[in-house]
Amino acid sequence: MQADLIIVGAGMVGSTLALALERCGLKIVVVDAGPLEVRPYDGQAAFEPRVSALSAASQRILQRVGAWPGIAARRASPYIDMQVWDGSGTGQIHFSAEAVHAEVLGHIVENRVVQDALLETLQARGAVELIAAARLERLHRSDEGWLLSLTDGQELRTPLLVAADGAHSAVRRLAGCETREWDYLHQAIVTSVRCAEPHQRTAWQRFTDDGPLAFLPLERDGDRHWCSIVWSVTEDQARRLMALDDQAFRAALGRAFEQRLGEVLEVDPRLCIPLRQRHAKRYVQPGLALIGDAAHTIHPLAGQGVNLGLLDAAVLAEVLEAALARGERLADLRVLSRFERRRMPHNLAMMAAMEGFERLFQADPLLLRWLRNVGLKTVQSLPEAKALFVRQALGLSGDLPELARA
C-alpha cells in the first residue's frame, strides 16, 4: 500500500494530527498496535488510572478537530484553583482561573476518554485509513521514502512518516533516532481515591521529602469527592507502599497529604510508573518527524506531558498544510525543520522548568529549603507573576499555532 503519510501510533497524539490533517488531500494512514475499538461508554464505571491535565489550549486544539465534544459527552472534570505546598516548610501558592479571567484552568480527563472520543472522530468521518492490531516489525528508508513492514504481513510505502508511537517508540529506534534519557531513580503511584471532602474543583500537590503528590479533581454524576493520584517516590518506597493493603495505603496517603480532603475513604486498584525523562536529540530526518512521547517524555509534575504531544501535532499540521500550498515536498529536511524550529525550544524550556522545580523541592539542604519557602511566598505574594504562571499553565503564551489560539 502506498500513502502520501503514515502516522505510527494512534493514542492522543497521533489521532489528533490525523485529524488535524484529514481534509488537506493526502491519502493518510495511521496505524497501531491496538486494537483500535470504541468502548461503550458507561459513566459509572471506576476511572481510569491514568488521566491528563488539559490545558486551554488543548481544548481548543481537541475542539477544532471535531473530538471534544465526545470527551464532555463521557466525562471531563474542570478545576479552577491549584494550591501547592511545599511539605517541609511555610511556602505555599495558590492559582486561581479567575485571576486571568478564565473560566477553568484545565480539566481533568481520562486518557482512555480522551482516545475514545478522537477514534470516534476518524472513525465517523472516515477520511483517515486505520491499521489496527498490526506492529511496526521491520523499517527500510530509500531515495522514495520508507518501506514498513507490519507484523501483520502488510508492507506500506511512504514518502513522509510520522512517528507517534510513544515513549518507547519503535519507530525512533529502528530510524536510528537518538536521544538523551535519564532515570530519575523514582516511581508514580497512580490510581483514583474517594475522600471524605469534596475536592472543590481545586487540584492539589504537596511538595513532600519523597517527592510530589497530587491531588486531581474528578467528577462523576456530580460527585466531587473523588480525585486522581499521582505520587511520585523513590523506588523503595515505592515498592513499599504497593505491598500495603488498601486500608494502609490509604492511611498512608492521607498523612502524606496532611488530611487536607479529610480521610481518604476509597482506593482504586494501584499502578507504579518508573519516572524517566527522554529527549530526542532531533525531532526530524528526511521524511521523518517525531511527535509526543516519541520525541519527548516528561516528569508529571504538572501533568504537561500531553498538553506538549498536542501542540507538536498542532505544529506539525501546520508546517505541512503551509508547505502544501506552497507545493513544497512535504517530506523535505527544510519542511520538517520548521517543526523542529519551533516546538524544540518550548518542550525543552518545560523540561528544564519541571527538571528544576523536582530537584528544587527535593533537596535536602537547610538554605535550599529556606529558599524554596522564600520563593512560594514572593510569588503568592505577587499577582502579576501568579498571572504569568497560570497563563503559561492554561497554554496562552508562547509560539501557538492556529488550532490553538483564542
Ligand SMILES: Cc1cc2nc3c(=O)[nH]c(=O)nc-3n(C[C@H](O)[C@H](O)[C@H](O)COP(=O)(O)OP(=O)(O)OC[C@H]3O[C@@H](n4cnc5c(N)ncnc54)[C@H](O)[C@@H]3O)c2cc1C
Second form
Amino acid sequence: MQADLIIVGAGMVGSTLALALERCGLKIVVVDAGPLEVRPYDGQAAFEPRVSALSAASQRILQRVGAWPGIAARRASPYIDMQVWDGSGTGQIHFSAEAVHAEVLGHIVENRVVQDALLETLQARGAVELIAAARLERLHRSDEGWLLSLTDGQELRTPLLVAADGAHSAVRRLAGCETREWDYLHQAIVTSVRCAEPHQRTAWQRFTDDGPLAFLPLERDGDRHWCSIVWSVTEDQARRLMALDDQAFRAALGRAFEQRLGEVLEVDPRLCIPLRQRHAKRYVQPGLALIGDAAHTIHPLAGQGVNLGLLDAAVLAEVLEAALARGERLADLRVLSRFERRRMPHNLAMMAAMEGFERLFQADPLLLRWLRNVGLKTVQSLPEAKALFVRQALGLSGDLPELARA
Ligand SMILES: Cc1cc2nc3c(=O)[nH]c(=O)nc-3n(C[C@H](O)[C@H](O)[C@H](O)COP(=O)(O)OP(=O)(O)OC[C@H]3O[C@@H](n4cnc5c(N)ncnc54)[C@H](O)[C@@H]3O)c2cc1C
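Mind pulling up the form predicted in complex with the named molecule next to the form predicted alone we just looked at?
Time for the whole complex; same chain goes first.
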C-alpha cells in the first residue's frame, strides 16, 4: 500500500496529528501495535493508573481536533489550585487559576480516556486509514521514500514517515536517530487512592528527600476524595514500597504526604515505572519527523510529557499544511526543519527546567536546601513571578500553533 504520510503510533500524540491533518487532502495511514478498540465507557469503573495533567493549550488542541467533547463526556477532573511545598523545609508555593483570571489550571484525565476519545473521533470521521494490531518490524529507505514491513506481513510505502511510537520508538531506532539519555535511578509508583478529606480540586506536590510526591485530584460522580498519585522514589525504595501490602503502603503514603488530605483509606493496584530522560539529537531527517515521546521523554515531575507532545503534533500539522499550500515537497528536510526549529528549543527548555528542579530538590547539602526554601518563598511572595509560572503551566506562553490559540 502507498500513502502520502504514514504515522507509526496511534497514542495520544499520533492520533492528534492524524486528526489535525485529516482534511488536508493527503492519504494518511496510521499504524499501531495495539487493537485500536474504543472501550465501552463505564463511569463507575475504577480509575486507570496512568493519567495526564492536560494544560489549557492541550485542551484547546483536543477541542479543535474534535476529541474534547468525548473526553468531557467521559471523565475529566478540573483543578483550580496547586500547592507545592518542601517536605524538609518551610518553603511553599500556592498557584491558583483565579490569580491569572483563568477558570481552571488544567484537567487530570486518564490516558485511556484521551485515547478512546481520539480514536472514536478518528473512526467516526473515517478520513484516515487505521491499521491495528500490526507492529513496525523493518524499515528500508530508498530514493522514493520509506518501505515499512509490519508484523502482520503488510508492506507500506510512503515519502513521509512520522514516528509517534513512544519512548521506545522502533522508527527512531530503525532510522538510526541518535538520542541523549540518562537514568534518574528513580522509579515512579502510580496508582489511585481514596483519602479521608476532599481534594479541593487542588494538585498537591510535596518534595521529599527521595523525590517528588504528587496527589492529583480525580472526580467520579461528584466524589472528590480520589487522587491519582505519582510517587518518585529511589530504586531501592520502589522495591520496598511495591512489596508492602495495601495497608502498610497506605500508611507509608499518608506519612510521606504529611496526611494533608487525612488518612489514605483505599488504594488501587500499583504500577512502577522506571524514569528515564531521553531526547533525540535531531527531530527530523529527509522524509522523517519524530514527535511526542519518540522525540523526548521528560521527568513526570511537572506533568508536561503529553502536553509537549500535543504541541509537537499541532506544530507539525501547521508546518505541513503551510508547505502544502505553497506547493512544497513535504518530505524535504527544508520543510521538516521548520517543525524542529519551532519545537526543539521549547522542549529542551522544559526538560532543562525539570532537570534543574529535580536536582535541586534531591540535593542534600545545606546550601541547596536553603536555596530551595528561599526560592519557593521568594516566588510565593512575587505575584508577577507566580503568574509567569502559571502561564507556563497553562501552556499558553511562547510560540503557540494556531490549534492551541484561543
Ligand atoms: C509516571 C508518569 C506520569 C506522567 N504524567 C504526565 C502528566 O501528568 N502530564 C503529561 O503531559 N504527561 C505525563 N506523562 C508523560 C505521558 O504519559 C507521555 O508523554 C505520553 O503518554 C506520550 O504519548 P505518545 O503518544 O507520544 O506515546 P505513547 O503513549 O507511548 O504511544 C505510542 C503508541 O505507539 C504504539 N507503538 C509502539 N511501538 C510500535 C511499533 N513498533 N509499531 C506500531 N505501533 C507502535 C503503541 O502501541 C502506542 O499506541 C507521564 C509519564 C509517566 C511515566
